[in-house]
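Single chain ahead, by itself, as structure tokens, in the form predicted on its own.
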Amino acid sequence: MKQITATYIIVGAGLSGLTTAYALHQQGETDIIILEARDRIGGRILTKDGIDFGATWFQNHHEHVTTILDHLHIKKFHQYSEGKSVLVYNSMAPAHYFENDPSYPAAYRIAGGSLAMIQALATIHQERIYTNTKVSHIEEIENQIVLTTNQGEFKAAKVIVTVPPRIASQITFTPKLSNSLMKSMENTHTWMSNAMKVGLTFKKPFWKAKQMSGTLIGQIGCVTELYDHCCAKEETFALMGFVNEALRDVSPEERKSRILEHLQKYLGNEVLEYLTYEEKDWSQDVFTNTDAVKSIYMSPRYGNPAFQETYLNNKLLFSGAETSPIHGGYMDGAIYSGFNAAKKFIAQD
């Protein structure tokens, strides 16, 4: 088994493990690795058919997510919200439409999709990434760091471990972490851990054609949200939302015969024309998910202060989403707490 050696190691290839070594190479810092269990890139960032099945938007406040598109010359775009919208509250009355209203704060999506801001921030550090690497272990020795892995030993002086702090908690650590930090990884929330989206694309955007925006919000029904999610160049035409809970117990035909009705009956026979169908349960991913998952229907508390602090001496610290004081959950919250993290152990040395 291979044995591998660097100043830094960050577990997680995801947003903010991405931005972290970003942040250290921005200040000089080069000898960088990064441990990523899945066989690809980005985490809750999965863009696929031009469909952003996770992480998909931001708005005006989430400055930390313009500022990383900005050194990135990524460009934005508003979420398309135009025409009728789709409001529904009775599986027996007829559908409710409504107009958005435009003073209300806009969304933004990024261009060529969320994975764009991954492929970008991956680019300086693309040979020091391994995929399939799972880390097990995680054991101070010495001056050092040794993370055991199904690829092997890798050994660090410093240790940033970015993955969703219940996920973390799967890992074993030596000497052991404390039993309320423990309690606190294990009872923090994981960002779309109970979400199902659905993607379809279109040869044409058909909802357009008939003033209609897209979108529909479905307080009962298999669908709780759909949007238009049209590319920025409107070369590809798409629909995206959020599946109804519910539905993850019936068979994957089974849930796709009713979404599809159920979008049919509210915007249109045109659906049956779609060119793609694709779904992702994010419960159902074991690098997002653990056997603990519960939905949660308000939002959940981030950024606990015991993830601010550094363990083992000074050589290891948690990133990522939930770690955030600000933003928690949230792209900027990722992105945010990747900065952080490098500029703690930047002020180390």
Ligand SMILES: Cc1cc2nc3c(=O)[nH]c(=O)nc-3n(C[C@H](O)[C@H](O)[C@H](O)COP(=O)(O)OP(=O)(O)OC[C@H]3O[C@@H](n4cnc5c(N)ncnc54)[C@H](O)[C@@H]3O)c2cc1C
The other form holds:
Amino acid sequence: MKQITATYIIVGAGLSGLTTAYALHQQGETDIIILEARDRIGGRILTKDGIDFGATWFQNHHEHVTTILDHLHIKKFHQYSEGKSVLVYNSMAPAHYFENDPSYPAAYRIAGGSLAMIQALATIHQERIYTNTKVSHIEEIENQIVLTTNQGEFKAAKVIVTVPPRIASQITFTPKLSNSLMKSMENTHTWMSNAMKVGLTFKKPFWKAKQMSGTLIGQIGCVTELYDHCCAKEETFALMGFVNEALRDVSPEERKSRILEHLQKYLGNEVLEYLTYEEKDWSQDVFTNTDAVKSIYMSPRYGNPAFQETYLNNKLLFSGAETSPIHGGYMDGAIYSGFNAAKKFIAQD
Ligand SMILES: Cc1cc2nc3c(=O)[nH]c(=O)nc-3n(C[C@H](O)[C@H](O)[C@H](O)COP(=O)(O)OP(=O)(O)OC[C@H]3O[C@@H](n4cnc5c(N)ncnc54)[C@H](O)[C@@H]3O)c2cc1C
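Other form of same protein, the form predicted together with this ligand, not the form predicted on its own:
Okay, now the whole complex, with that chain kicking things off.
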């Protein structure tokens, strides 16, 4: 079994962990290792066939997202919303249409998909990211922290755990962390861990030809929200949205057939000419969700002050979207907490 040592070990190669690695590197710190349980980097950021199955949008007030995109020279673009949008509010009534108010600022998307940001952040650390490496035990031994994983032991002077708090509560800490901290971790809902997305690609954006935006909204439908998801360069054409959680328990075949029927009804027969159809149910992903799924539609409170403290004699910090007092749960919170964790450790030196 391996035994690898570094000054900094970051647990989790999601947006927060990779931001911390990037920020430490900017300060001249290069002895950094990132341990990631999944076989891929990005965590709740996942772009496949140009479709963002995880985080997608940000707004003007998400200043940390803008900052990091500027650093990485990645462009943003507005969510397409021109033309007629569909409101499904009553399954018996015909579709209602509405137009988006052009004076209301549309959300931004990330050119190349949200994963572009992850890949750019990871470039400098490519060799030092260990995927398929799940941390199960974090122990303070003398002046070091020893991390036990399925791939052997790792040792560090400083550790940043960026795993969503509820998932991090499954890690064993020695000496034990206080009961109140463990309770705070267990009680912190992982934002969007209940979400299920669907994405379809097409040869052409047929909805635009019909002066439709591709937006479809309605809690009673099989797809509760759907949006145009063409790429920034208008070279790939797609629709992406959220699946009604009531369909979670039906068979994949039935779910797909009901979703297609719903979209065909409101957007037209061209829906059936899709090139690819894919779903992602985050509730089934053990590195995001632990719960028997319960929907949470309102933003829970994030940024518990306990997550801002240092532990194990100043050698352990928590970070990640749910620990952030600013825009907790969102990409902006993940980036804010990522920069903040690096700052705290640098300030110790
Ligand atoms: C469907 C969906 C839609 C979303 N939409 C938006 C949106 O439009 N806008 C927005 O701002 N935000 C959105 N979000 C939220 C956004 O994805 C998160 O805020 C952000 O990606 C969190 O980053 P993070 O690094 O804090 O956590 P994560 O991305 O969860 O990263 C944590 C990492 O830790 C790893 N890990 C877990 N356990 C272990 C272990 N024991 N050992 C080692 N590694 C481990 C995980 O695999 C993961 O890679 C969405 C999320 C989802 C799921």
